[in-house]
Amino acid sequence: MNNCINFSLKETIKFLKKNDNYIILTHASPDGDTLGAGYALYYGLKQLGKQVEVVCPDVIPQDYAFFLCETDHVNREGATLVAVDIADKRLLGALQEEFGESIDLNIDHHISNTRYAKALYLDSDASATCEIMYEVLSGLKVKLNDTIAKALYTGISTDTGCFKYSCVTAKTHKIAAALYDYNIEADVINKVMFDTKSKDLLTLERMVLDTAEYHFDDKCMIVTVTADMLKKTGCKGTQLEGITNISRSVDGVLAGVTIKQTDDNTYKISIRTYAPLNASQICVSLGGGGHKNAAAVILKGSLQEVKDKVLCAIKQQMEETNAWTSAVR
């Protein structure tokens, strides 16, 4: 959307504080960072006497019901409609035709950010969502409880890699140091969404290894998630979240790229780097976005087609920033 307004942190509260309906929208595949900004939102906005309900388009995984509730039935006619973490109006899968058009307020840390809502507040610095989202209620005079910091933490700590990924800065370091002030829990949060593996998600993790290729003098690793294998090992939502690291953590690897299989000839393409390159330029480049070292897209055609078209990408950005001579990592 062409004449999005871009709001700034006072701007978003002012709003924020105006309006007394809300939709809040996450994102499909939903993950930590649009969950528990979503329902941290939510819990502010209901101590300030909104109404407010937290729609997404996917069954939310049962590994986030430390945070969750049963949220109020807003009355889509006149209601505010505000989404979290999400960049494109796309992510909103099931839910973009009802709602992609008529978005009021984007709340995110995107840098590809589309643009696509009639306010945005954008802080692309943000490690993550739940970050912004923290000085959102801050400006609210939000009373932060066990609940609102256990989904706020939830969401910094995925979206992070449990505080290693270069996104990381003292900021973030001190809204996780200020969330410790309740009880968070955070060696249970991060034992749920870092340490335990299913048998079946083992299963999985062995099929997608036989299906490593390297390229590019082994500085580009793919692996491949078939629709078979998720049927096979019953896999899927946020179990999958730890294959997309498979390839980042080989020695010597400065892209990773996992390939997953969402319909018969359409696939999604997490891809994952280091310096110097950058994930979000080449996902862009395909029609998608993200972070720096973390991006996606959502390509069609058959899986040898995918492959070509990512593999042009990585080979062309190679090129212009000489990873080729890069030292292994």
Second form
2 protein chains.
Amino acid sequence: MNNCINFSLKETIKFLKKNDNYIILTHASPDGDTLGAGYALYYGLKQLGKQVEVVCPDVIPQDYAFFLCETDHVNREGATLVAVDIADKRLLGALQEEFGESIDLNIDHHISNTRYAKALYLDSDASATCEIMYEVLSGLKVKLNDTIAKALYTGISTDTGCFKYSCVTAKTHKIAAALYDYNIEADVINKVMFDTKSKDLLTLERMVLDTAEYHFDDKCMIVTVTADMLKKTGCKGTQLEGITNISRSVDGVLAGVTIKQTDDNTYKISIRTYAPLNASQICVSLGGGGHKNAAAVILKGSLQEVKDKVLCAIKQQMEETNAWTSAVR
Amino acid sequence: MNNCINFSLKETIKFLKKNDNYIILTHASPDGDTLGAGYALYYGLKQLGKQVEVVCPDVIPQDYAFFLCETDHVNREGATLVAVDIADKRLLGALQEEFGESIDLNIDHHISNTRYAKALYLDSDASATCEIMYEVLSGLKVKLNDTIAKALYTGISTDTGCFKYSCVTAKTHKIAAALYDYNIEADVINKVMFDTKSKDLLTLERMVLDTAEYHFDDKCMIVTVTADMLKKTGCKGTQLEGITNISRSVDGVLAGVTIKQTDDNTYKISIRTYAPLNASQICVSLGGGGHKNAAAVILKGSLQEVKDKVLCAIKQQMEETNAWTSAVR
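Given the form predicted on its own above, I would also like to look at the protein as it appears in the form predicted together with another copy of the chain.
Full assembly next; the chain just shown is listed first.
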């Protein structure tokens, strides 16, 4: 939609003050950033006396319970729709049909944002939508409290791999420092988000390690998570996020690929890259999208067909960027 | 040594300005914090026109090469000895005999510091010695540059698990934000420190997972790394730090124990705990020491004897703290 208006921070704040009834939408398979930003905005707008509902297309994992709450029931009719951290309307999942064409305001940090909303406040320099939301709430003169600070910290921490990735800036750390003025129990949050796994997940990790394949002089690693493995271990959803990091962790690998079977003939491909490779470009060429270093695409076909497509796209980019000969890592 | 004088930040700065020839000592099995603090101080004192040598009891891993350099050769006679991040003189390893009794100044953040030096600047609220060193260098009016900032960031990041642990404060994040004013390439540093492993290390991880034992209603997990495993995979030294985190990552585990064979009948026990357990107390009771959540001890005996001793100490603390019944995690 080309009629999407670019909002500044000031315009965003003005818009959020203006109306009375807001529905905040988070993306499907919700993560810390979409939920943190959504609930932080909820608490903020409640302080301004608005009626506010948070709507998530999927069940919210219990891991986030520490900043969740029962929200209002807002009449769809006449409500103002705000999407947070949703780069593409398809990420609304089950709610795309109901809300996809009528989002009033989209607050996001993904450079790949498809501009589907009526207005967009995009800050692609922000490490997380929660980093933007911190500034939005400041502008709205919302008084932070422990719960809001926890929600914002969770989004920033999870989207940056706990301040690890290249998206982190001085501003990210300054905001984190400000959030430590509240009792956020960051170590507890990080423990849950990054360092807790079940015995079953440990078993799954061993199974996944068994599928490891190396290609292109070991510069590309592929691991596969089959539906059968998930069934055997009972692992699902956000539990699997750590699995995606296995393939990016091996010395010398420039493209780490995780192929996850989501249905008989459907696979979600998550790609993590290091320069000169660009995960977003690889995934866009296959019909997906994402960030420079982390992107994804859903492909149909047999496992081998899917693998071949991905390898072909990676090979092409390796040739274009001379990744074969450049001694980057 | 009870004659150890407590230095304030101001006294520490004055002391570092006073003399001309400094030898900076790092601890054995050097990590990011001792090396980062040691080299940051080196670069700082060089700016003040001093002769400075950094001495490390062990070979420094190549991972830290990005902030290392050739240092001066300082005559032992008449040199001022500064130990950084060394809680106990025994951690001087091979250099204990030469330097253990004559350290002039010890700059450290470990609450378990044994006060072996003539003067001690201890800030046990600091997440890392590099956090202290940032303030020392500020006080010395040292002009930071990319290399010094990288060294300090490395120490802070590695000692906090990349801003994950409970030792992190607002100050930690404020210092990190200030270091981002330089070209520290934090993502590259963190990639090397946290997310890079060799194929061999992946193999070792699988072997170690096979040794997993659970005790005390699954509140204690023990994994073992034998000398044989290390020989088979060729893994050694700092490569093994990640292994220690396996046992602390399983849901419900309050005491994660890693037993690493260092010799025929010698084992290094690393313990990671969650409240109400206290790793430092457990390890002190066995003759070791460390932090509240992470501590270590070296024990001699057969693997089973060592395991029994450790289990006994953990069991005792579980009883003292009612860890059996308290639903902490």
